[in-house]
Every structure is written in structure tokens, then in C-alpha cells.
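Given as C-alpha cells, the chain that follows is alone and in the form predicted on its own.
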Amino acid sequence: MVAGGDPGVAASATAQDHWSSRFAFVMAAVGSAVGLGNLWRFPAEAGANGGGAFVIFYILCVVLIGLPILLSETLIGRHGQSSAVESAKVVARESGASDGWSALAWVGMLGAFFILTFYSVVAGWVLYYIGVFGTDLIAAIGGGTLFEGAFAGQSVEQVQGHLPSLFADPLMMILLHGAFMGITIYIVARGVTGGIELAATWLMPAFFLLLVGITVYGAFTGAFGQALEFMFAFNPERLLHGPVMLSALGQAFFSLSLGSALMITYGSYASRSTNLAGASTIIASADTSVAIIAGLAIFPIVFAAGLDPALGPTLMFQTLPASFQAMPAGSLIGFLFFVMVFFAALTSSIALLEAPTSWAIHKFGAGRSRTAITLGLIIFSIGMLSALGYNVLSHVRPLAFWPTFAELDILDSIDAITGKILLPLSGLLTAIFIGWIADRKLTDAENGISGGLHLIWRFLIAWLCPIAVSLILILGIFPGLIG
């Protein structure tokens, strides 16, 4: 991408937004952290490690690591009025410090490229699903049958082999994919008022009505009670074991999409008029609060239909689709749930996508929608290795000595080391950034807090959290460390 034109159209390229309010800053720093993860994964967690005990030690992760961190994204971004990367260097440049330290917003930007590359096929998923259950509303309306359950005449079996029918159509793969990804690209491309803001501030209230009424519904239709002492079961002996400790430090990690330079982007839009710790308190809550109301709004109707609630994709593609299978009005339903998931996905994926954007529109003067068009482009077609590897490319060797694209597992390979090096890395170099490096008095006038909390803050960022997530970068590369 170069700058062509007229100069003018450069510089006004390059010019910063801002959000329009502090709402909207918070609808969409908090749409760019609850994404398909809190949705399936943390009610999991929950349930399997230790319940009420895992909950609690959660929320301790998420108040003493994730929220100092979060805040110090936010505030480099605001204080450098520009890109993820360039804000950074504006930070170490005004702190006497190496443009080196922007590091930190590289590893955390390839890390969003990367990770949009499999979590728009995914996405892709939530789609075709919309489309399932779309098609059996339909029928289930000109039947007269609304008001029973899913998928008339299937088995469970012929329900839960609609995932394994999509594998195994590439073309469909692809399709969705691309649809997903055009959709991301188009909102990127309208600009941070004008698409980013406008979908956040629709799309997170409408995604908080659906999740509140799912969970009503399942609370009044489902296994209420059992799912409550599924997640909140207070088992502190499981909790002690160090894998699980370290599973909701994790969870308490990613969910705020932490060291992926989202929220170092969205900051830089953010006015001085807007208080990033105040914010920042709010978004960590939302967060939490949607990742323990989803396991209230799945496992009653899990639980009611006598499922294993597995974690990870077979609970969402699986799993439920076959308890809307024996719910009342389980057509309506299961198509309000995935369009409520495909509302979370297009939030996180905007943000994936905005990160990247920013940092090329800053670099090389283009426009907005030739630069969020042109990389959209290319994380498509790495995405289509992620989506073709469930068939196509399954039993492909490309060279003799090379194992098959099957074995290779891409897409895991990819969500592996995002997961597992890029994010703990750039929240590394943040935290001991900001602890160690930033200038106090720069950090102080930007962070929002005073008095004990400034001096807690302070303590969080420059000891507890470094060492916290060089535990998850460590333990993370080397699983077998710990027992």
C-alpha cells in the first residue's frame, strides 16, 4: 500500500478519530472483548474446575491482572493518539525510552492478524448455523409447530452431524468464511464513527437483550438448578490443582483480549474527557458478567435434554443444537442464540481487524477502505488454510518429508501460537512497560486513579503482573512444568 493522490487525502487519512462518547468507547472496547471464547469456554471451565471456587479465583485474576493491564493498554493509546504501534513509540520517546518497547504492539497486532484468520471461519460456523435454524423456523411456522421443539424427525445423532456435514463441504466452508470476513471488512471500512461505533453501540445492546432472555428461558424451561451447581458447586480441593489455577488465570487473561493491541487501538480513540480507569472497570465487568451468564443461558437447556455439556466448539455446534432439539419453541430459539453469538463474533472481529488497519493507515497514508479491503483480503486467504484443512487439504503432503495438512491441524496451530506466545508476550513487555519504563509522571496524568488505588495500581502492574503472565507465556510453551 503506498499514498498516491492528492496530499490533502493522505493527511486526512492519517488524522485521528475519536469516539463520540464515553458509551461508545465502552460498547466497543467491551464488543471487542466478548467473543465466541466467553460464550463456550469459561462455563466450561467453570463447571469442570472447581465451580463457585474457580468463579472466585476468576474474578481475583480478572481485578488484580487483567484490569491493571487493560488500563495500561488504554492509556497508551489515548496518550499516543495513533496507532497501537505508534502510540507505543510515542510513549517511550516522551519516557527517554527505545522505540524497541513498541514491540509490545507488534507481537500484539500479529497476534490479531493471525487469530482473525481462523475466528472468521469459525464465525463462519455461527453463520451456517443462522441459517439451520432459520431454515427449520420457517418450518416450523408453515407447520404449526413453533412452540415445539427443534428439528422434527431428526435423532440426535442427524442433529449433531450438521457440523461434520459442513467439514466436509469445502465450497461452503469458503463461502462462509468470505461472508463473514465481508462483513467485518465493510463495518472497518466506514471509519471509527461511522461503522465501528455504529455497530458497537446497535449490536452490544441487542446482544444483552438476547443473552438476558435466553437465560430467562432456560432458567423457566430448563435445568435451572442443576446448571447452577454445575458452575458455582464451591469445590476449592479442585481449584487447588495447578493446571486449573492456572486455566483461570488464562480465561481471566484473553477474555479482555489482552495483549493483542485491541485495546491499545481503541484507547487512542478515546477523549480526555473519558476516565480509562472508570472505563476500564466497566468493561472488565461486562466482560465477566456475560461469560458467567452464558453458562446460565446454556447449561439449563443442556442439562434439561440429558447432554454433556463438552467444552470448547462441540458445546455451541454440537451439544445445543441438539438440546434445542427438545426445548419448547427450540427453532426460535436456537436462531435467536446463534444470531446473539454472530453479534459477539462481528464485535471481536472488528476489533482484529481495526488493529492492523489503524497501524497501516498511519504508516502509509492510504485510505481507510483500501487499507481495511487490501488486509482483509490477505487474512482471507490465509483463513481459507484453516477452512479447506477440514477436507481438502486434509491428505495433502506438500513435500515428501512434510506431514499431511490433517496432521498439521492449522487452524489449532495458529490459535496455539497466538494464544500461547504472541498475547502473553506483548502483555509482558505492557506490564513491565508501564511498571518499569514509562515515565511516571506521563502514566500518572493518563491512568484515571489517585491516592491508594494509584499506589495498589502501581504495585499490580510492576510485580504481580509480570509474573503472572510470564507464568502463562512459560507454562503455556511448556505444559509439562506443571502437574
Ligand code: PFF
Contents of the next structure:
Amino acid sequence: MVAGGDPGVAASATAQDHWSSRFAFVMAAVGSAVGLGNLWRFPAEAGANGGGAFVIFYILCVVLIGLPILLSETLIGRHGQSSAVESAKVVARESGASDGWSALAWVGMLGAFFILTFYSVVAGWVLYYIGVFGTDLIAAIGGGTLFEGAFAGQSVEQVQGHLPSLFADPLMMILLHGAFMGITIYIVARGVTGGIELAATWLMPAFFLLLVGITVYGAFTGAFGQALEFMFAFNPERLLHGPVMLSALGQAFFSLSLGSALMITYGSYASRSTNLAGASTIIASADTSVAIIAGLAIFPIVFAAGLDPALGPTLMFQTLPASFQAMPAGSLIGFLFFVMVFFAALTSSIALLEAPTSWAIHKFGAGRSRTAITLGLIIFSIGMLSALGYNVLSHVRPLAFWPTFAELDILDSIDAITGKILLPLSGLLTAIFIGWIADRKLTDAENGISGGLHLIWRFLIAWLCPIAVSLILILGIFPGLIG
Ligand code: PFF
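Please supply the coordinates for the form predicted in complex with ligand PFF, as a counterpart to the form predicted on its own shown previously.
Then the entire complex follows, led off by the chain already shown.
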């Protein structure tokens, strides 16, 4: 059943934009979910946490915790028809609850804002590798070695040395971070249909094509069996292992962009005829499939080169480039791989900027372009600390009695604070708000489900989600509590 409702309920002074179709909504939301988190974090986490046990537990987390919260977020946005903060206020007021519940969106929006400061720096590294492989591709075409491995004549150390040499170059780091932010700002400034939707409806299909193409290539030329074994080998003793369960839940949260006000904001542009439960299911399934397929694209290539899939950023930025050295048409496939990562990162960064931009437009009534540029510049400036922490600032102490920037590791610290505290906190507040506080008639009229499914959703959002998310929050703050 698709919920009806009064479209005139919008409480905002600014007319709300809308996606031009359900396809556009789904593509934009999938674009926001599919990002760097799917392409390097998921495969690395799956490999490090016991393969099949992690994957099974991850899927359970997506279905039982991620999906109910995703539906709650899109529901708040669609009902509120305004920015994330205003939408939460509308739902709270109509439920006779305090405006204070808009804190769920505030915390999320703050998370989105700070995530973008480092997300853009990492996306800048992706741009750098597009350049590195692009240059190599031109050389390979010129030298008639297109079907051979990448980086002919370079040692593995030289190939892996591209990352440290980028880190040692502050100007390049800032330029790339700036270029990526510039593209993000440009698209957000062009508006919901003219920018965000247009970018997502072109970039996401292109992304899927590239992903499938590279996976098929890896299946034929790489060590596919070994990759399957690495990702899916089932270790039952890992299934009920605390840290594995915790990282699966944390990863599901990050990957679905939950607790970051993004899905509330994108939900606010959804039309009344969109069935939110159906759309949320497609978004969660697409995001999960991409994460699993990404592992099946990356690991066959790494194993074929006989390399160890070292985890963390080195996997994508050092191990993988070195692996392309040994692969047929390595420069071309490496180039296409990083173009694909760039598309995924861009559609996520657009959403990360849109959440605070939409709030500021409603709050201050300034034009979209001006708002996106101002916020983008502030985010760019804060992000410079992450970028320069690797080089010029590495030995500088922000305050005399503080550690140096290198010791503070701004990028990782912001990643940890946002991922372990802000996102789960916003998700927890959302689950409690929808599960216990919001008017049932209102939420039931929005969610697009009925019967048994509806009962299951109510149970999950009221009980399982708050308990499970509280756990990630507590253990994220006090990691010592878990072995
Ligand atoms: N979900 C995207 C990813 O996995 O890379 C990006 C993202 C958006 C991460 C919002 C975290 C977040 F709060």
C-alpha cells in the first residue's frame, strides 16, 4: 500500500525541490550510499574479519538494522518536505513531541559535514591515480604495449612509491582536494534536478558498467577462486565473535550513509507516489551487492599478482596499482578502475554537501549557489588540515601542550569520531524517535508497508535497532570493553 497524505503539510517557507522520477531518487540515493566505503573498506573488512562469517553477519545487519533505519530516515524527510533538521521538527511537532528531536538531524548533519572534509582528501588521491594510470596508458598506447602490464620498466617499489610521493607533495594534495571539492560544489550548486539528479543518473549506470566489466575481467584473467575463498570461506567460530559483529554493524551503517542526515535530505525530495519501503529495499540491496562485487573485482587481481591484500588505504592505493603491473592491459584497466572509484566517491560527496546545504538554504534563505560555495569552502579549508597533516604540518603542534599533527592524525581521527560516535548517535536517536515518539498514524501513512511486514518493521525499529546501535556507540567510545 502506498501511503496517501496531505502534500500541503510542508512547513517550510522555501518551495521544496523534487526528483523528477522514482528512478532519479533511487539512483541519487544509491549514489550516496555506494562510495569509498564499498570499494575498499568492505572487501578489506570482510577479508580481515573471517570472510563468510562477516559477510553473512553484514547482510543480517543491513536487513535487520540498516533497512529499518533507512526507511525511517527517508520517511522523516518525505513527511517534513524540508531540510533534515526542519523535517525532523515537522514530524516532532505533528507528533506533539519536542523540537529537541531535531537533534537527530543536527548530529547527522554535523557528521556529514566533517566526513566530507576527509572524504574529499581521499577522493583527491583517487584523482591522482587517474592521472598516474592515464599517463601510463598514453605511454602504453604510444609504445604499442597496451595489452601488457602497467608501468613497464618500473619496479614494484617505484609503483608503490606513488602514494608516499603524493603525501610528500602538499601543493598537489591541496590542488586535488580542491579540484574534487570544486566539482562537488559545482554539481550541488546546480540544484536537485539540474545537478544532483543529472550527475547520479549518468554516473551510477556508468559505475555499474565499469564494475561489472572489471569483475568479469578479474574472473577471466585473475585468481577468482582464491578471491572467493578469501571473502567467503566460512569460519563458524568467527560468527558469534564480538569484534566481527561490531565491525559488520559499523560498516553497514557507514555504507548505507545512515545517521548522516543524507537519507532524510534525499527523502525530502521524493514525491508522494514513491513507495519508500520499496525504494529503501532497492537502495540497501544495490549497496550490498556493490560491496560484495567490489571484493570480487579487487581480490582476483591482487591474488593473481601474488600480492598480500594488505588492508586499509594501502590496498587500493599501493597493492592494487602494483597488481595491475602484472595484468594484461594493466594501464587501461587500472585507469578505468580509478575512474569508477571517482564516480562512486563523487555521488557520495555530492550527498554529503547537499545535507548541510539544504539546511542552510532553508535557514538563511540565501541562494543555493552561494550557500553551496560557502559551505564547500569551509569544508575545503578544514580538509586542508587532513591533507597537510601528512607533510608540512606533520611536525607542527596546534597547541604547545598537544601532540603534533602527525600524531593527531587528523584524517583518521575525524573518521573515527564521525563513524564511531556521530553516525551511530544520530541513528540511535532516529530509531528511538520513530520507534517510540513519532505519531504512529503519521509514520504508518508514509512508510508504504502494511500487514506482517509492518509489524516486523515496528518491532525492529523500536527494539532491535536501538539496542544494537547503542552497542556500537558504547563499544565505539569504550573499545576496551570488548576483547
Ligand atoms: N556511504 C558512502 C560510502 O560508503 O563511502 C559515503 C558516506 C556517506 C559515508 C555518509 C558515511 C556517511 F555518513
